[in-house]
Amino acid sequence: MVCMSELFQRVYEIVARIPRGKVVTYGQIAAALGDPRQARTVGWALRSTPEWLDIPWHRVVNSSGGISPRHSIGGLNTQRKLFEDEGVVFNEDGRLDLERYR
């Protein structure tokens, strides 16, 4: 069984190769970890991850393209922004083209 600490390192390790202006589900990461089934915990390793750690956090959403208000370190404006400063388009209902950034 791996340990919860070693389990949020390697997702920050996945979180930190995501390109710019590219973007990744927390499912997606939850199934290059082996366990699809995790991505709430991906969410949990996002939200605690060290302020130290500088990581591309914002560039990871939900299944459908949006922004998860609960995860959202900073909430979801400074994730938007993060996002538009890397030139990352929203439709009018919030959500990103998953197929055109991920």
The other form holds:
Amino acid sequence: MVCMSELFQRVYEIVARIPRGKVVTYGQIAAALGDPRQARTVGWALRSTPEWLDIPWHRVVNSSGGISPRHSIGGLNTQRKLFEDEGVVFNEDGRLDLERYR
DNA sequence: ACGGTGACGAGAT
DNA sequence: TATCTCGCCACCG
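So that was the form predicted on its own. Now I'd like the form predicted together with the DNA, please.
Next comes the full complex, this chain leading.
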């Protein structure tokens, strides 16, 4: 058991709650934490997310409706595959319908 | 205490 | 529409 920042645990709980086939934006999680401006902090938490946690981080997207362009580089393929498994479909722009999957 | 950093968001150009 | 810049908050050395 590792004692990490509560913030991380908070994010972890929220992300873990994301139903299969749905996605959430960092801003949504931040708002759930109590401050919508903490979106960056959320990203920091997920970035620090150890792999031994089975959190569906791939269901977390940015306001663009896609995986963060700063990180998806090289791993976007895996991300898309996971979404396919979730039953999520991408738009022609390679983005998700936040209005539909949030 | 300070500065740099970061998987973001929204507005401006 | 794409790209840039600024702002926000939290962690690390």
